[in-house]
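Only one chain comes next, encoded as C-alpha coordinates, the form predicted on its own.
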Amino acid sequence: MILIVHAHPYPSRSRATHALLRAAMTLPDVTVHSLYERYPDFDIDIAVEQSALSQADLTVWLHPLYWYSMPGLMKHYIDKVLALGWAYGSARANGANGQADETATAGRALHGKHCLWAPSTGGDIEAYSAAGVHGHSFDSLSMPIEMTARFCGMFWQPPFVLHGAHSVSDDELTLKTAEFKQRLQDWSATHVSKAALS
(Lines of atoms letter the chains of each structure in order from A and count residues from 1; the text may use other names and numbers.)
(Lines give C-alpha, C1' and ligand atoms only; values in the text may rest on other atoms or scores of the structure.)
Protein backbone atom coordinates (compact mmCIF):
# COMPACT_ATOMS: atom_id res chain seq x y z
CA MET A 1 0.00 0.00 0.00
CA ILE A 2 1.13 3.54 -0.79
CA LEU A 3 0.28 6.30 1.66
CA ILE A 4 0.52 9.87 0.40
CA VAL A 5 0.81 12.39 3.21
CA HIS A 6 -0.23 15.61 1.51
CA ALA A 7 0.31 19.00 3.12
CA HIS A 8 -0.75 22.15 1.30
CA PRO A 9 -2.05 25.05 3.43
CA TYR A 10 -4.24 26.25 0.53
CA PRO A 11 -5.19 23.09 -1.39
CA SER A 12 -7.83 24.83 -3.49
CA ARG A 13 -5.14 27.17 -4.87
CA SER A 14 -2.69 24.39 -5.64
CA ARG A 15 -2.33 23.67 -9.33
CA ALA A 16 0.82 21.57 -9.37
CA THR A 17 0.48 19.56 -6.17
CA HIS A 18 -3.19 18.93 -6.89
CA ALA A 19 -2.31 17.57 -10.33
CA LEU A 20 0.24 15.17 -8.85
CA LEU A 21 -2.26 14.04 -6.24
CA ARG A 22 -5.00 13.51 -8.83
CA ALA A 23 -2.69 11.35 -10.96
CA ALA A 24 -1.60 9.22 -7.99
CA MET A 25 -5.17 8.63 -6.88
CA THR A 26 -5.93 6.80 -10.12
CA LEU A 27 -3.62 3.98 -9.00
CA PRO A 28 -4.83 1.03 -6.92
CA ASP A 29 -3.74 0.71 -3.29
CA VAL A 30 -3.07 4.43 -2.87
CA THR A 31 -4.38 6.16 0.25
CA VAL A 32 -4.20 9.93 0.71
CA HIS A 33 -4.11 11.82 3.99
CA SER A 34 -4.44 15.54 3.24
CA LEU A 35 -3.30 17.03 6.52
CA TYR A 36 -4.75 20.54 6.19
CA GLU A 37 -8.16 19.09 5.37
CA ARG A 38 -8.02 16.49 8.15
CA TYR A 39 -6.51 18.72 10.85
CA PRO A 40 -7.30 22.40 10.26
CA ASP A 41 -6.84 22.97 14.00
CA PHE A 42 -3.45 21.12 14.01
CA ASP A 43 -4.94 18.55 16.45
CA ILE A 44 -3.47 15.44 14.82
CA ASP A 45 -4.95 12.04 15.62
CA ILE A 46 -1.63 10.33 16.29
CA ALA A 47 -3.05 6.81 16.59
CA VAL A 48 -4.85 7.06 13.24
CA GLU A 49 -1.78 8.42 11.48
CA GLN A 50 0.54 5.82 13.00
CA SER A 51 -1.87 3.08 11.96
CA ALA A 52 -1.86 4.37 8.37
CA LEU A 53 1.94 4.47 8.32
CA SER A 54 2.11 0.95 9.74
CA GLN A 55 -0.04 -0.37 6.90
CA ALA A 56 1.89 1.44 4.16
CA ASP A 57 4.88 -0.02 2.35
CA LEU A 58 5.72 3.32 0.72
CA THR A 59 5.04 6.71 2.28
CA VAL A 60 5.11 9.77 0.03
CA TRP A 61 5.58 13.20 1.61
CA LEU A 62 3.93 15.53 -0.92
CA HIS A 63 3.98 19.26 -0.27
CA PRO A 64 5.12 22.64 -1.59
CA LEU A 65 8.46 23.90 -0.36
CA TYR A 66 8.05 26.51 2.40
CA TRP A 67 11.14 28.45 3.44
CA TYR A 68 13.46 25.67 2.28
CA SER A 69 11.49 23.07 4.22
CA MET A 70 7.93 21.83 4.65
CA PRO A 71 4.68 23.58 5.62
CA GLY A 72 4.06 24.01 9.35
CA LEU A 73 1.45 21.26 9.70
CA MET A 74 3.71 18.75 7.97
CA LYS A 75 6.50 19.51 10.44
CA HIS A 76 4.00 19.23 13.31
CA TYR A 77 2.86 15.87 11.91
CA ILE A 78 6.44 14.57 11.89
CA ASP A 79 7.08 15.89 15.40
CA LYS A 80 3.98 14.17 16.80
CA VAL A 81 3.52 11.03 14.72
CA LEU A 82 7.13 9.88 14.36
CA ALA A 83 7.37 9.48 18.11
CA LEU A 84 10.14 8.12 20.30
CA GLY A 85 9.53 4.45 21.05
CA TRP A 86 7.38 4.06 17.95
CA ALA A 87 9.32 5.39 14.96
CA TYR A 88 12.78 5.42 16.51
CA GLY A 89 14.62 4.68 19.75
CA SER A 90 13.07 2.56 22.42
CA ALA A 91 10.62 3.18 25.25
CA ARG A 92 11.61 1.49 28.48
CA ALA A 93 8.98 -0.50 30.31
CA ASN A 94 9.10 -2.71 33.37
CA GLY A 95 9.03 -6.42 32.70
CA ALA A 96 7.45 -9.10 34.88
CA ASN A 97 10.49 -9.15 37.17
CA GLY A 98 10.32 -5.38 37.72
CA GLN A 99 13.47 -4.68 35.74
CA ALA A 100 13.64 -2.42 32.70
CA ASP A 101 12.68 -4.25 29.53
CA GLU A 102 13.99 -2.31 26.53
CA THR A 103 12.39 -4.72 24.06
CA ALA A 104 8.87 -3.87 25.26
CA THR A 105 8.44 -1.15 22.65
CA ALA A 106 11.32 -0.85 20.27
CA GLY A 107 10.88 2.09 17.91
CA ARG A 108 10.94 0.07 14.73
CA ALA A 109 7.45 0.64 13.33
CA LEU A 110 8.83 2.13 10.11
CA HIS A 111 11.94 -0.03 9.70
CA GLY A 112 12.19 -1.51 6.22
CA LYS A 113 9.49 0.72 4.76
CA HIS A 114 10.16 3.15 1.91
CA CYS A 115 9.90 6.93 1.79
CA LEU A 116 9.57 9.21 -1.25
CA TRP A 117 9.83 12.98 -0.84
CA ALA A 118 7.82 14.85 -3.49
CA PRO A 119 8.13 18.61 -3.00
CA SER A 120 7.13 21.34 -5.45
CA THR A 121 8.95 24.65 -5.71
CA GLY A 122 7.99 28.09 -6.96
CA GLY A 123 11.43 28.69 -8.45
CA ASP A 124 12.83 26.90 -11.48
CA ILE A 125 15.71 24.46 -11.31
CA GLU A 126 18.28 27.17 -12.14
CA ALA A 127 17.25 29.05 -8.98
CA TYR A 128 18.57 26.10 -6.97
CA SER A 129 22.20 26.22 -8.03
CA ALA A 130 25.38 27.89 -6.81
CA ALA A 131 24.77 30.69 -9.32
CA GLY A 132 21.03 30.89 -8.67
CA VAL A 133 19.06 33.14 -6.35
CA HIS A 134 19.21 30.57 -3.53
CA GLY A 135 22.95 29.99 -3.87
CA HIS A 136 22.74 26.24 -3.25
CA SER A 137 21.66 23.12 -5.11
CA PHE A 138 18.29 21.62 -4.28
CA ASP A 139 20.06 18.50 -3.00
CA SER A 140 21.37 20.49 -0.03
CA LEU A 141 17.78 21.07 1.12
CA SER A 142 16.87 17.40 1.16
CA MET A 143 19.29 16.38 3.92
CA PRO A 144 17.02 17.05 6.97
CA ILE A 145 14.10 15.28 5.27
CA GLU A 146 16.26 12.35 4.20
CA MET A 147 17.81 11.98 7.65
CA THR A 148 14.35 11.97 9.25
CA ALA A 149 13.35 8.99 7.10
CA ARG A 150 16.66 7.18 7.51
CA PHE A 151 16.72 7.74 11.28
CA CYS A 152 13.39 5.90 11.41
CA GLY A 153 14.90 2.99 9.47
CA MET A 154 13.19 3.80 6.16
CA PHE A 155 14.65 3.29 2.70
CA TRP A 156 15.08 6.71 1.09
CA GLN A 157 13.97 6.92 -2.53
CA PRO A 158 15.42 9.54 -4.90
CA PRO A 159 13.15 12.60 -4.45
CA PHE A 160 10.62 13.60 -7.08
CA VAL A 161 10.81 17.39 -7.43
CA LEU A 162 8.46 19.57 -9.46
CA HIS A 163 10.24 22.89 -10.04
CA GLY A 164 8.58 26.09 -11.21
CA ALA A 165 5.13 25.14 -9.97
CA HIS A 166 3.82 28.69 -10.50
CA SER A 167 4.99 28.95 -14.09
CA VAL A 168 5.03 25.40 -15.47
CA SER A 169 2.98 25.09 -18.67
CA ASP A 170 -0.01 22.78 -18.92
CA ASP A 171 1.94 20.46 -21.22
CA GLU A 172 4.93 20.34 -18.86
CA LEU A 173 2.66 19.70 -15.90
CA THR A 174 0.97 16.85 -17.78
CA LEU A 175 4.38 15.32 -18.41
CA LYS A 176 5.44 15.72 -14.77
CA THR A 177 2.23 14.17 -13.45
CA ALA A 178 2.69 11.21 -15.81
CA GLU A 179 6.29 10.88 -14.60
CA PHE A 180 5.15 10.94 -10.96
CA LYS A 181 2.49 8.31 -11.61
CA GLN A 182 5.07 6.16 -13.39
CA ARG A 183 7.46 6.45 -10.44
CA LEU A 184 4.77 5.06 -8.15
CA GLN A 185 3.85 2.32 -10.61
CA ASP A 186 7.50 1.31 -11.03
CA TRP A 187 7.97 1.19 -7.27
CA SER A 188 4.84 -0.94 -6.86
CA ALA A 189 5.89 -3.35 -9.61
CA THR A 190 9.34 -3.79 -8.06
CA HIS A 191 7.94 -4.19 -4.57
CA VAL A 192 5.35 -6.77 -5.63
CA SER A 193 8.01 -8.72 -7.54
CA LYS A 194 10.35 -8.83 -4.54
CA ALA A 195 7.50 -9.83 -2.22
CA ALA A 196 6.55 -12.70 -4.56
CA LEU A 197 10.15 -13.98 -4.58
CA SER A 198 10.57 -13.89 -0.80
Ligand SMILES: Cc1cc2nc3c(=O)[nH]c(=O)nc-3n(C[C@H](O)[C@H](O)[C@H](O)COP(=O)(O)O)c2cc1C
Contents of the next structure:
Amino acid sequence: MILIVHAHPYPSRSRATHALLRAAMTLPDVTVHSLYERYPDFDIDIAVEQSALSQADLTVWLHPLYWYSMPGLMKHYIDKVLALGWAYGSARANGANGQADETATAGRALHGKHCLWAPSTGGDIEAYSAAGVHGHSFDSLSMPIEMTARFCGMFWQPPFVLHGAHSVSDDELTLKTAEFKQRLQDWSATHVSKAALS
Ligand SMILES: Cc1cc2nc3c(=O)[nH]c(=O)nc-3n(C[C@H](O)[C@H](O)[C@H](O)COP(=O)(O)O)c2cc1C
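Compare with the form predicted on its own: the form predicted in complex with the named molecule:
Let us now look at the entire complex, which starts with that chain.
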Protein backbone atom coordinates (compact mmCIF):
# COMPACT_ATOMS: atom_id res chain seq x y z
CA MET A 1 0.00 0.00 0.00
CA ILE A 2 1.17 3.51 -0.83
CA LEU A 3 0.31 6.37 1.50
CA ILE A 4 0.61 9.88 0.10
CA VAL A 5 0.95 12.50 2.80
CA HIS A 6 -0.02 15.63 0.91
CA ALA A 7 0.52 19.08 2.36
CA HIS A 8 -0.51 22.21 0.49
CA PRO A 9 -1.97 25.13 2.43
CA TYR A 10 -3.93 26.35 -0.63
CA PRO A 11 -4.89 23.22 -2.60
CA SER A 12 -7.25 25.15 -4.87
CA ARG A 13 -4.34 27.36 -6.00
CA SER A 14 -1.92 24.47 -6.51
CA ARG A 15 -0.88 23.59 -10.04
CA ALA A 16 2.21 21.39 -9.68
CA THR A 17 1.43 19.45 -6.51
CA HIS A 18 -2.19 19.10 -7.55
CA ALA A 19 -1.18 17.58 -10.91
CA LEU A 20 1.12 15.05 -9.22
CA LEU A 21 -1.55 14.16 -6.69
CA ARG A 22 -4.22 13.64 -9.36
CA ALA A 23 -1.93 11.33 -11.32
CA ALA A 24 -1.09 9.24 -8.25
CA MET A 25 -4.75 8.95 -7.28
CA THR A 26 -5.52 7.04 -10.47
CA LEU A 27 -3.41 4.12 -9.18
CA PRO A 28 -4.83 1.29 -7.10
CA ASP A 29 -3.66 0.83 -3.51
CA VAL A 30 -2.95 4.53 -3.08
CA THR A 31 -4.31 6.28 0.00
CA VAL A 32 -4.10 10.06 0.30
CA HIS A 33 -3.99 12.03 3.52
CA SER A 34 -4.27 15.72 2.69
CA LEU A 35 -3.10 17.32 5.89
CA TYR A 36 -4.46 20.84 5.41
CA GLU A 37 -7.91 19.44 4.63
CA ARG A 38 -7.88 17.01 7.56
CA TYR A 39 -6.34 19.32 10.12
CA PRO A 40 -7.02 22.99 9.31
CA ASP A 41 -6.59 23.74 13.04
CA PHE A 42 -3.27 21.78 13.16
CA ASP A 43 -4.87 19.37 15.66
CA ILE A 44 -3.45 16.19 14.17
CA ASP A 45 -5.01 12.84 15.08
CA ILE A 46 -1.75 11.09 15.89
CA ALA A 47 -3.25 7.60 16.31
CA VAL A 48 -4.99 7.77 12.94
CA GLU A 49 -1.85 8.98 11.17
CA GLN A 50 0.37 6.39 12.84
CA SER A 51 -2.08 3.66 11.87
CA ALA A 52 -2.02 4.82 8.24
CA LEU A 53 1.79 4.81 8.25
CA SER A 54 1.85 1.34 9.78
CA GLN A 55 -0.30 -0.01 6.97
CA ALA A 56 1.77 1.57 4.20
CA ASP A 57 4.84 0.01 2.61
CA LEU A 58 5.74 3.23 0.82
CA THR A 59 5.05 6.69 2.18
CA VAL A 60 5.25 9.66 -0.17
CA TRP A 61 5.76 13.16 1.23
CA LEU A 62 4.18 15.38 -1.41
CA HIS A 63 4.29 19.15 -0.95
CA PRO A 64 5.59 22.41 -2.39
CA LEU A 65 9.02 23.45 -1.13
CA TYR A 66 8.69 26.33 1.34
CA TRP A 67 11.86 28.06 2.47
CA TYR A 68 14.04 25.09 1.53
CA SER A 69 11.82 22.87 3.62
CA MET A 70 8.21 21.82 4.00
CA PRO A 71 4.97 23.72 4.72
CA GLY A 72 4.34 24.30 8.44
CA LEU A 73 1.66 21.64 8.91
CA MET A 74 3.83 18.99 7.29
CA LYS A 75 6.61 19.81 9.76
CA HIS A 76 4.11 19.74 12.63
CA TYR A 77 2.88 16.34 11.37
CA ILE A 78 6.44 14.98 11.47
CA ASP A 79 7.03 16.41 14.94
CA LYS A 80 3.86 14.83 16.32
CA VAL A 81 3.40 11.60 14.37
CA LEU A 82 7.00 10.38 14.17
CA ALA A 83 7.04 10.18 17.93
CA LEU A 84 9.66 8.98 20.38
CA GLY A 85 9.07 5.32 21.24
CA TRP A 86 7.03 4.80 18.08
CA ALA A 87 9.15 5.98 15.17
CA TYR A 88 12.51 6.13 16.90
CA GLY A 89 14.21 5.73 20.25
CA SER A 90 12.77 4.17 23.33
CA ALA A 91 10.01 5.69 25.43
CA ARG A 92 10.06 4.69 29.06
CA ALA A 93 6.76 5.21 30.80
CA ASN A 94 7.06 6.07 34.49
CA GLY A 95 5.07 3.92 36.91
CA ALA A 96 3.09 5.28 39.85
CA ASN A 97 6.21 5.24 42.04
CA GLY A 98 8.18 7.28 39.52
CA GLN A 99 10.33 4.31 38.57
CA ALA A 100 10.89 3.55 34.90
CA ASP A 101 8.29 1.05 33.69
CA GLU A 102 9.64 -2.16 32.20
CA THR A 103 7.05 -1.94 29.41
CA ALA A 104 9.22 0.48 27.48
CA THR A 105 8.35 0.57 23.77
CA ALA A 106 10.95 0.49 21.05
CA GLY A 107 10.42 2.96 18.24
CA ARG A 108 10.61 0.70 15.24
CA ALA A 109 7.19 1.18 13.64
CA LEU A 110 8.66 2.51 10.39
CA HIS A 111 11.70 0.26 10.14
CA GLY A 112 12.04 -1.31 6.71
CA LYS A 113 9.38 0.87 5.10
CA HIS A 114 10.14 3.06 2.12
CA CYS A 115 9.95 6.84 1.87
CA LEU A 116 9.73 8.93 -1.30
CA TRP A 117 10.02 12.69 -1.02
CA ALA A 118 8.20 14.54 -3.79
CA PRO A 119 8.55 18.32 -3.50
CA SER A 120 7.80 20.90 -6.16
CA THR A 121 10.03 23.96 -6.28
CA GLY A 122 9.69 27.45 -7.70
CA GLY A 123 13.39 27.46 -8.57
CA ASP A 124 14.52 25.64 -11.68
CA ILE A 125 17.35 23.10 -11.66
CA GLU A 126 19.99 25.73 -12.63
CA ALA A 127 19.01 27.80 -9.59
CA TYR A 128 20.05 24.88 -7.41
CA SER A 129 23.79 24.93 -8.06
CA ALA A 130 26.85 26.68 -6.63
CA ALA A 131 26.51 29.38 -9.31
CA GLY A 132 22.71 29.57 -9.10
CA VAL A 133 20.52 31.84 -7.01
CA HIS A 134 20.13 29.22 -4.26
CA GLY A 135 23.88 28.59 -4.11
CA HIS A 136 23.67 24.87 -3.36
CA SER A 137 22.69 21.70 -5.13
CA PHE A 138 19.21 20.45 -4.38
CA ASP A 139 20.69 17.21 -3.05
CA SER A 140 22.59 19.07 -0.34
CA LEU A 141 19.38 20.84 0.78
CA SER A 142 17.42 17.62 1.03
CA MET A 143 19.64 16.25 3.79
CA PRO A 144 17.38 17.08 6.82
CA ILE A 145 14.37 15.49 5.13
CA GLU A 146 16.39 12.44 4.13
CA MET A 147 17.79 12.05 7.65
CA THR A 148 14.30 12.28 9.16
CA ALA A 149 13.29 9.20 7.18
CA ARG A 150 16.59 7.38 7.72
CA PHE A 151 16.59 8.10 11.46
CA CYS A 152 13.27 6.24 11.63
CA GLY A 153 14.77 3.27 9.81
CA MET A 154 13.07 3.94 6.50
CA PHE A 155 14.65 3.23 3.11
CA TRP A 156 15.15 6.58 1.38
CA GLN A 157 14.19 6.53 -2.28
CA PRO A 158 15.76 8.95 -4.78
CA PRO A 159 13.52 12.05 -4.45
CA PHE A 160 11.08 12.98 -7.20
CA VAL A 161 11.51 16.73 -7.63
CA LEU A 162 9.37 18.92 -9.87
CA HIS A 163 11.59 21.95 -10.43
CA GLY A 164 10.40 25.23 -11.95
CA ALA A 165 6.82 24.63 -10.88
CA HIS A 166 5.63 27.97 -12.25
CA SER A 167 7.64 27.96 -15.46
CA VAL A 168 6.99 24.43 -16.75
CA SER A 169 4.60 24.36 -19.68
CA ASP A 170 1.39 22.37 -19.53
CA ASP A 171 2.99 19.73 -21.76
CA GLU A 172 6.07 19.49 -19.52
CA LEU A 173 3.83 19.18 -16.50
CA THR A 174 1.88 16.38 -18.16
CA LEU A 175 5.14 14.55 -18.87
CA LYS A 176 6.34 15.08 -15.32
CA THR A 177 3.12 13.77 -13.81
CA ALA A 178 3.31 10.68 -16.04
CA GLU A 179 6.90 10.18 -14.83
CA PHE A 180 5.72 10.42 -11.23
CA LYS A 181 2.96 7.91 -11.80
CA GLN A 182 5.46 5.57 -13.46
CA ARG A 183 7.81 5.87 -10.45
CA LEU A 184 5.01 4.71 -8.17
CA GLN A 185 4.02 1.91 -10.52
CA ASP A 186 7.63 0.75 -10.81
CA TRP A 187 7.99 0.78 -7.05
CA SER A 188 4.78 -1.26 -6.67
CA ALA A 189 5.85 -3.77 -9.32
CA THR A 190 9.24 -4.31 -7.67
CA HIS A 191 7.82 -4.44 -4.19
CA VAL A 192 5.00 -6.84 -5.04
CA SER A 193 7.32 -9.21 -6.92
CA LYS A 194 9.82 -9.20 -4.02
CA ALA A 195 7.01 -9.88 -1.54
CA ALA A 196 5.74 -12.74 -3.72
CA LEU A 197 9.24 -14.32 -3.77
CA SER A 198 9.75 -14.13 -0.01
C1 LIG B 1 6.19 30.63 1.58
C2 LIG B 1 6.83 30.11 0.33
C3 LIG B 1 8.16 29.71 0.37
C4 LIG B 1 8.77 29.20 -0.78
N5 LIG B 1 10.07 28.78 -0.71
C6 LIG B 1 10.66 28.27 -1.82
C7 LIG B 1 12.01 27.81 -1.76
O8 LIG B 1 12.68 27.83 -0.73
N9 LIG B 1 12.58 27.33 -2.91
C10 LIG B 1 11.87 27.26 -4.08
O11 LIG B 1 12.44 26.79 -5.08
N12 LIG B 1 10.58 27.66 -4.15
C13 LIG B 1 9.96 28.16 -3.05
N14 LIG B 1 8.66 28.56 -3.11
C15 LIG B 1 7.88 28.32 -4.35
C16 LIG B 1 7.02 27.05 -4.21
O17 LIG B 1 7.84 25.91 -4.01
C18 LIG B 1 6.17 26.88 -5.46
O19 LIG B 1 5.27 27.96 -5.47
C20 LIG B 1 5.42 25.57 -5.45
O21 LIG B 1 6.30 24.49 -5.58
C22 LIG B 1 4.44 25.50 -6.59
O23 LIG B 1 3.65 24.34 -6.42
P24 LIG B 1 2.06 24.41 -6.46
O25 LIG B 1 1.65 24.76 -7.87
O26 LIG B 1 1.58 23.05 -6.05
O27 LIG B 1 1.61 25.47 -5.47
C28 LIG B 1 8.04 29.10 -2.00
C29 LIG B 1 6.69 29.53 -2.01
C30 LIG B 1 6.11 30.03 -0.87
C31 LIG B 1 4.66 30.49 -0.93
